[in-house]
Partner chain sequence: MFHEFLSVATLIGIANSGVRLATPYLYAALGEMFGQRSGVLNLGVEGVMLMGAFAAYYTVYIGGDPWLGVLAAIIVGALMGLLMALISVTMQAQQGISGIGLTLFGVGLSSLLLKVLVGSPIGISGFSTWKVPGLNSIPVIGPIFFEHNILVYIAYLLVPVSLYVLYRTTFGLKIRAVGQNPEAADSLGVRVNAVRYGTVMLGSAMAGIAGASLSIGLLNIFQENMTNGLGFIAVALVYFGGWRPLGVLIGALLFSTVNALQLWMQVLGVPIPSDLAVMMPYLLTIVVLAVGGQRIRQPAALTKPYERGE
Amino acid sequence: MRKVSWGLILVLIVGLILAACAAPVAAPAGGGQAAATEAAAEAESAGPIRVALLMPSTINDISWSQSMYVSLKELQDELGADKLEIAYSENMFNVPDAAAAIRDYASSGYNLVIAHGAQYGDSLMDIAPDFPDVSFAWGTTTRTGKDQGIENIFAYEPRGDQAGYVTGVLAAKLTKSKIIGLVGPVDAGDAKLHVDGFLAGVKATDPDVKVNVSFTGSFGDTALAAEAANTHIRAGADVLTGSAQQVVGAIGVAKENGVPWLGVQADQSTAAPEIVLASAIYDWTQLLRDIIAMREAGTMGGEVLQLTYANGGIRTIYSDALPAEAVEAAKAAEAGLADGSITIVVEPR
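Please render the chain's structure by itself; use the form predicted together with the partner chain.
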């Protein structure tokens, strides 16, 4: 009996949908391939460049996703909302969901789809060839798929190790106890890059300084990140750093104990301005400008772009509370990384 009633529900709903589909309703989503290309062509001629952004976390994670969203917004303010249109999807941690969203954006007239996470790469390689008029971008990676004949994917790579290096120099200059605590999420990807750079920066500045590294095993475990910060402080650390959205917990503890915090990726000073003494932020605006310019010049993809100190894609924001000598050393490191006189040596941990 239950089976029958469920069947009825199904029939009813499918019937409703079919009836609805028959009616000429202008729904922005859905629609076939033909409609999509039309929409794309229309958007192209109409003027504004339409950018879609997919993120694994949220636009207010004060790290990875926020940095990209903020840059897009800044660019929009600069160009005007009539020239740049933004759409975004958050919390796309599940890759197949993200793949569906990428396809949807591509088929509903967006000109540039940014898949802001390395895990989306393989889906992108599948999807991009179906939409030659749309550009795609993803990172952290150097893979554009050009070797497979795909021409419309940009790859980007923020040099997290550079951001980590400068932060490391700064930390080594700031510490008096010669112990620094690092609160990481998971020892992989961008977080690993940051840790490696940080260790190299500390070592290059003062080989006697010890960096205690801990990982919480997740990107969102704020409570454990807080306790990790507590542990670092008890173990003698007088400067703390870390990455991912979980760090808000650690920053709270740093604030309570008056221990300086050095942020990465996004400007983390909102969380506690008095102790977040520097943030090595990812500024994507120039990279986005470059991609848009290349598109307009007819290059749909195939290029690898980097965020570095050299191209201004990574900037460190220094607080006034920092000692001048420490800032100088960090700025020297920035310059050295920019002109190539400093190379980062990653040692196995």
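Residue numbers count along the first chain shown, from 1. This one's a predicted model, so the numbers in the text were calculated from it and none came from an experiment. Take the two forms, superpose them, and find the largest set of C-alpha atoms that agree within 1.5 Å; that set is the rigid core. What changes on going to the form predicted on its own:
- In the two-part rigid motion between the two forms, G145 and I102 are assigned to the same rigid part, each C-alpha being placed with the superposition that fits it better.
- A two-part rigid-body description fits the chain between the two forms; in it the smaller part is rotated by 11 degrees against the larger.
Return the form predicted on its own of this protein as a structure block, the form predicted together with the partner chain having already been given.
There are no partners or other molecules in what follows, just the one chain.
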């Protein structure tokens, strides 16, 4: 009995070994043709890049908001609507309302949410950590929140001082009364850069020219801008400029009085082509390309981008009614800023 039992045991062991050898070997999880097919299917089903834009004013304000909206639409035309999907919210001047909209866009699957205004910064710093898979961008600023451990916010800054410098050179060449009027919104951010650059451009061209600067305290109050423009004209200004969406009011006054206007941020000749003789345009297209490319490469934020004459983010368009000498001087200023041979010196005001 003992010999028979050991024999049976031996037979059973051999049978188990043979069965194990005959069993098929399982493919490694996630590997092989099945994994390749699944990856291809995922790539094929990947949707467009979804970008949401919040603006403090409207898409036709001929200034800050319009410049960004136009650039985003141009990029969409370039890439195709099937590759770049756009949503936008206008007149988001109320910060709590804007914060709710930012959170809503981030919750709705948008890949990039652009809060186009310096007033939205604190809201982004609160919201961005809740959505690590969403990139956010805002300006004009150099603050990304990286020092707070936030990794998904891009900051952008248009060099308004460069735009102001070129138009300052042009204004100094145009004025006959040697008095220029500037209608600013607030003495901060991009508006301050514009004023500082404009004053530097005028002084570098003709130090005898006086620039009267006024700030309305508002980005969008067209009535206050119109009042400021009238005050400048009464003080002898024969060339006017200014920034922000409020300028619609000032341009109207310039048109009524036949006073040349020099624009910034967007093409303002559409408002009054007979008196808007030049516009230093903010072209955000390449900056948007760069943000999207960085995001697709895995950089969710933490970078600061600028608009300059050197990178094509700022460009000036000139009316054919301008004197050739004035245009030549302004274009020389563009070139000098682009190659670094001109340094903008900001003096106390």
